[in-house]
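Take a look at this single chain, the form predicted on its own, given in structure tokens.
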Amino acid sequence: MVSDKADPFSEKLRVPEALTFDDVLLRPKESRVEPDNADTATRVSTSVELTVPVLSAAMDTVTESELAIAMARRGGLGVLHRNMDVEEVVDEVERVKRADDLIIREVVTASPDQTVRAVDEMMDEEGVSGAPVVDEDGEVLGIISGTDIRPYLEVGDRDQVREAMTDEVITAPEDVDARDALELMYEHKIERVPIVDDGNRLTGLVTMQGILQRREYDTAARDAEGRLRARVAVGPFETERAVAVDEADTDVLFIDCAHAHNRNVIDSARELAAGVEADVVVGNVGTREAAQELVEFADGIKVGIGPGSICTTRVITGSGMPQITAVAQVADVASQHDIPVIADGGIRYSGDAIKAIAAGADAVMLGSYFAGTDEAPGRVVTMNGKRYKQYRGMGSVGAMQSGGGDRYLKEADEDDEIIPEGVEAATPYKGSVENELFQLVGGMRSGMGYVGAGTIPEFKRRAEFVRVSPAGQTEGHAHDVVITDEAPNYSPDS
């Protein structure tokens, strides 16, 4: 006898569309926009805002203080990864947010019974061109310069310190601004003003560079304090790493699991939300109900359930999410309470990165883009003549050994307990991060003019989709010719 009932393992089959960048294409519309007016400024968290909506992916080949510097200062954000033990992480925090400081606190000084020659070479180890001069309780007795010693002309390279410098010094107290510190350089021809308390104490300094360097980066992601942001990825249960980078002054903790929408995660990182002053962004998820129930503790969430170019989750485990609609999804619930959306991962142009905004993201995030960027952290190697970086998944057995597994939750002390989510690989060697950075948000900006929106949430709302068939895509391609000058932001290969 055959029932009448369906049969509920074929009702599986009866499967909702899920579309991902390639699938769709944004409908063209009238506008009076043009690129370079339009403004790309846009939340990460519901505290943060940034001027370019653009993230560096928490991969130990990918960010490190170096590229969240310089992601940093022009406009988005770097977020260090957690390949790294506590006192490690805790420094390269300090990194970011020393390197625009106004005042430098960790200042090369020297004393008055050194010898010239002594200090002509400290100083060129250092890489500074001056010093202050302090005694055994640091107070300014003076200041030398390379122009005070070099060449030997005035005193002998084994003379003192103190015959060689110049003891009238202009001082300055800790809450001085830029501009009264460049007046002082300007009115009294020098570059740098030593910082001095109430005992004349020596407690840090401030350089005519310095002060340039912010004013050249004038749209930069900074905190209250005039400070570079910076961004630390930690794990769902690492509640001591959580503190110490929160007590570093880390502006947004990124609690990082492949997959977050589990119970124990999700009860872990509301108590780490909790006890941190940070911002705190949890991810990855791809669907409405893992964003329903983060939206009542997180400041932000992470999208990309497997779409990364060296992630292997979808494969290995048969489940992910394609990634228009898993941003279209949480996006759907997030923007409902304010929350701001990243997505993470799959983005190969500028073109998918301004998609990704349509479908409801606030910001985009990106690994392999910045991999091969000169500031990123893995090693140059040369294959066929032309030159690549390292670049690997967390997921990978190499990042798993490094300490990475448990953000897969697993965790397995040999190479054969090991069940890896990702590959190692090799990305394009690029040159600088502020050439991509450049290409891939002037790439945005002109998606926005195409659809006649001068902002973010103005496009997000403009925005809309068209499906395209396979022979869209290969029409949207360059095709029928054989590219002989390749462009700085296009490879048929990415």
The other form holds:
Amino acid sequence: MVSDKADPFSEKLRVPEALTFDDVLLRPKESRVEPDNADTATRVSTSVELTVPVLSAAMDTVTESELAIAMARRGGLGVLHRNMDVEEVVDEVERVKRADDLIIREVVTASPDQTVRAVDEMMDEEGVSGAPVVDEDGEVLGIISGTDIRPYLEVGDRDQVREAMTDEVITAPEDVDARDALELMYEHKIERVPIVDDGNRLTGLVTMQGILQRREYDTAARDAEGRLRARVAVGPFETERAVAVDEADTDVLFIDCAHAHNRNVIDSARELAAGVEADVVVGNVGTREAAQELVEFADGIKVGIGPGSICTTRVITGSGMPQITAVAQVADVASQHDIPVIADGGIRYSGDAIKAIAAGADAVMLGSYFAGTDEAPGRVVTMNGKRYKQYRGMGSVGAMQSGGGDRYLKEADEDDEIIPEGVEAATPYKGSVENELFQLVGGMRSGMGYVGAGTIPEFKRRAEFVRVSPAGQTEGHAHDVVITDEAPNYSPDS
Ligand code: XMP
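For the form predicted together with xanthosine-5'-monophosphate instead of the form predicted on its own, what are the coordinates?
All chains and molecules follow, beginning with the one already shown.
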């Protein structure tokens, strides 16, 4: 008879330890790096660099073009979600790509025989302060602005635009650059220059405001043509979507699956990657063996099996990998092949984000952190006097019914019984993404200062962890006090 006393452990229970954010802290080191001087430039895929190592998640309550534009302008990146049909996502990519174009293509125009009153109302509605005046063939006849209109509003608001417009229009050809356009504006004391073809027909508009805005975002993530970079999530089996967004000049495709270490997913992702020009990031995985498979064809690897705030994968399936260990295992393999790693999910504070980088990630992806911002989809709701925005897992019932089921390798429509792996929730409303990103990146820079590393690659080399006990975790949070004023970067129940 086998005695339990001889060996209380079955082989099955000789298990490795896996750690997550709260289990570790960065060991402070001698430093000559001031946080403000720490350089956060990084790569998300083999050929795409960022000045800020932060991505917003490809979730239908987080990233559509508005957040993608805001993130790219500030040097980070938003990944457009895939709970929309192919035409919609192509539109969204184009919106991102066009957002900071020197030449505006969707120009609000006036016609010469509109009344001054009608044009005034139209400009008000469209939020513009001037408009080129064009005939039926699109030929530019003049330009009209608030200044031209004002005297007429007093005495002759039924007069026609042709009376009020400035008819000596300064135009420029298609190949005008920002410097030439600005020179024209200064020389002629004007704020907008219509762009015309050889037949003097309107093809676009350059505005002073647009040029100054581009200058303001000098660390923005831009492609070789100066357009904002666009990234899109596609399912592992969605060839049509992948090809369509690739043709729309998407810079990085994220082949997105809850368990990418699945033979069918890997085979299909490999084929998709070979058929597109964009870089291809594949995820999610959480082990060395999975990374070993992906380094053969992926331009980046995304890590995270169940760490997300809205994820229930671990409790529903009993499977998962605590995130710090997952990132470290994948990065061990990926770094040998010079493939960037993205840590996706579970990040609540800037400290978590920089710990993920210390474990070997090149960039981090966050959902809940950004879901409460103005730029995320959805409206603000008030509950018990506090403001919130909706935030739901892509594996929640609602998101799967809207088309996200294949991320979880399941088909789902309204009549199906669904096995969700996520919840539908609300997250505190946070205002503009600018402040959130500022706090996140600022905290990460401070972390680099504590380790004495001036760049992300140096930080990854120098950073060391210490293990933290539950008592150490309690010590690390605000304790034994009642918080009287909210900090912009800390809430005890994040
Ligand atoms: P955070 O913690 O930043 O996590 O809110 C965002 C990441 O969570 C993943 N995700 C899910 N995981 N069930 C899951 O198991 C879900 O329903 C779900 N939805 C999103 C995803 O990787 C995201 O970037």
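Positions refer to the first chain, counted from 1. Each form is matched to the other, and the largest set of C-alpha atoms that superpose within 1.5 Å is called the rigid core. Predicted, not measured: the structure shown is a model, and the values here were computed from it.
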{"item": "C-alpha of Glu88 off by 2 Å or more between the two forms on rigid core", "value": "no"}
